[in-house]
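Encoded as structure tokens, the following chain is the form predicted on its own, with no partner shown.
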Amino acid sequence: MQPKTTRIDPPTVPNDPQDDSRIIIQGGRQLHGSVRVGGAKNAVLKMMAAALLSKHTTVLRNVPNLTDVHMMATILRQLGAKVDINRNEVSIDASGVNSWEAPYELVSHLRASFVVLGPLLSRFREAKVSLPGGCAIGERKIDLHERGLKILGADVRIDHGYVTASAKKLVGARMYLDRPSNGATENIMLAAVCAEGTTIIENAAQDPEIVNLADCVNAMGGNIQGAGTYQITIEGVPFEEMHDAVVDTMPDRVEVGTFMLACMATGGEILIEGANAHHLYSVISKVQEMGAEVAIYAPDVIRIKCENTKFKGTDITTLPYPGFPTDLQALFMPVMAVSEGTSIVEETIYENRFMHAAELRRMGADVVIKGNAAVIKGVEKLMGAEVKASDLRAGAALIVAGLGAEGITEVTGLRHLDRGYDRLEEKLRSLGAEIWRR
């Protein structure tokens, strides 16, 4: 069996990947108001991917406008899906789906999109999916992918920049990983959902997201207990009973946590609406042991005060979830960079994560890179300058710093930005920041 292989258009997207725009940012204004995160995009990537597993319809609702997003509408398309967004809700026909291969030119656009192997696999019992590269951030390893689907019986080989995937049959299977992968748990969790028989992923990643694709699939037809925990068990069922969904995307956790920063950096005093507290304890543990203030609203609200707060510094380690985010390591670090005393950031997920630390010097901060950690001595006040974003977290922690800075500070790589914040700029202007796109 070939798969079908059509033209690749080059995919829509809110904004020019090529675009040379800039955030402009005059620092010193204190935040005050409110403002509703959207859906996060690590979870609403992984639900589209899912949306393969059956050929009738499903509908995601509060997704949010990314790049990714519309990178990802591309990649189904090109597989033969059918997809419409609309505002922030996206609908997936997934009935004409004729193609098991994802090429290079789309998946090297978006790693997430490497989840699509698992569904292929499941669905067609054949998947070729592009290696989707390097990553500024650090190797994100394929071991546990590729080892996974061999439990369940698959032939995994590796080749000129593919990695495919056949079998005969899926058979559940128990299985141990190695370290808490997010891809891996996702991929295997896919594959496994119309394999024959019961999977048991042990040392699975924890995290929301995956909590979130589970309940897809499960409002899909499938049967997946255990997300969430230590222990994920799918009880395989056949494709053809697998129907159209309607799913809620969870609310970005990493963007209730860039506002909760921004408050930091800049004082005063926001409502982040549409947030859950639940996902963020380690975050908001962190935040109240620098000096702010947070109270927690049922049921989706949390309030943030920290005026005339003077920071005091804290060490933080990355770990998988319910560990401190990797993602929400770099924000920390404009507001450790005034705050007094001495912290220390030790990265444990990826190993190329401190990129944004020598931007953060040009503005006047004192950081030192140490292996996997960062120390970070507090000054002062950050100065405004010319900064460039390196990757999405740095682009946004760079604008955490340039609104407590004194003066303006311009930040380019806005692509970055653009694959995983819909409409920041707009939302922190509500909030009374001064900062435009020009």
Ligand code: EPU
The other form holds:
Amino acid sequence: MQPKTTRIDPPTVPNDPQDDSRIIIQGGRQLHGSVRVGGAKNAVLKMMAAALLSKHTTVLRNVPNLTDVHMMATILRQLGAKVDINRNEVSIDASGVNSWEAPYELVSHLRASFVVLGPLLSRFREAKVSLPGGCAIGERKIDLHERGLKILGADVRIDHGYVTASAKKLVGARMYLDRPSNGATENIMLAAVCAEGTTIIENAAQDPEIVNLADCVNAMGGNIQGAGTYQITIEGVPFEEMHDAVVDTMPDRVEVGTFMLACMATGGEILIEGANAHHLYSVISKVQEMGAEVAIYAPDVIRIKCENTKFKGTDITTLPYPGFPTDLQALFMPVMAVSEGTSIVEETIYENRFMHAAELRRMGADVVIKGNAAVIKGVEKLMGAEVKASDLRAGAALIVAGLGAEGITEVTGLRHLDRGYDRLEEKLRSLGAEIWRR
Ligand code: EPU
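Form predicted in complex with the named molecule, following the form predicted on its own:
Let's see the whole complex now, leading with the same chain.
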């Protein structure tokens, strides 16, 4: 059977890669008040892909307005799904999905879309998905995805930039991941949903986004147990038994961390609402060690107080969850740059996630990169400068740096930022920051 060929419409993404817009920040304004975080990018994108696992409608709530969400919607529509985005709710009717091919023109915009491979294979026993291509922060291999799908019985080939997977039938099996990769855990877990029998993934990623994804699949009629631990068990169910579901997206823990670090960079005291503190203990513990006061209520409200605090430098090693998240190391760097003493950030997840260091140096930070570590010696203050975001979290780190710096900072490369933050400057402005987009 040949996949249906469909015309590829240009992605309906609200920003243009050639965009030279910039965020301008007058530094030195303390943050006060309360702010509400949105749903997690890294959870919702995978749940949108999981919606392919039924002929019915999956409604996702608490969805952030991100260019990545719009891009994922474009990819699902290209596959034949009907996707409606209405404020913070996304409705995906997957009854009309009639293609199992996700082309380079779309996948190259959004690495997370590679996770359609597992659901398409589970549903059609056939999938052809483009390799996502280059990435600024590291190599981002897919060997574990490939091996896991082969263990389930798929024939997986990489040809002309595409991964093609096919299977007469998928049969549950036990497997061990050499490292707890999020993407591999997700692709294998989703492929196993409609396989025959039981699949056990050992050394699975334990991130809360995996739990949200498993909850979503279970709400759709799947049977996944153990998500959030190192061992996930998936009992295969027939595709015909999958049904409608309504699922809430978990809070974005990286957005929560971003506001905590923004508060530390400027001083002040803020309440972060709609969070889940249980997901952030490694981060809260570092923030406290540096000298910020943190109180947790509920646990969906976090108060952070840093008025007149001179922070102490600290060391961070990024690790798979529940270790310190790689997605937040860049955000700590501008605060470490003005903390007492020397801080060391060791990056163990990606090979090249220090692109923000050179931009921070332009703002007066004393940062030296040695192999996979950044050595940051505290200076009195950072100074505003024109800087450019090289990736999503680097962009947020430069905004945090600008909020605390003396004078004006202009941040370009905003297409990266808009992939993962929903109205960041508007939320910061509501806390008293002087920040605007031009
Ligand atoms: N890896 C392999 N082989 C594989 C898969 C991964 O060697 O088959 C390696 C990667 O090369 C990387 C490491 O394992 O060095 C971690 O990769 P993982 O698969 O866990 O990451 P991911 O699923 O590609 C997600 C997030 C990232 C986040 C990482 C780690 C999404 C869309 N992305 O990526 O988020 O940094 O997990 O927590 O969920 C971000 O939001 O800014 C971001 C980059």
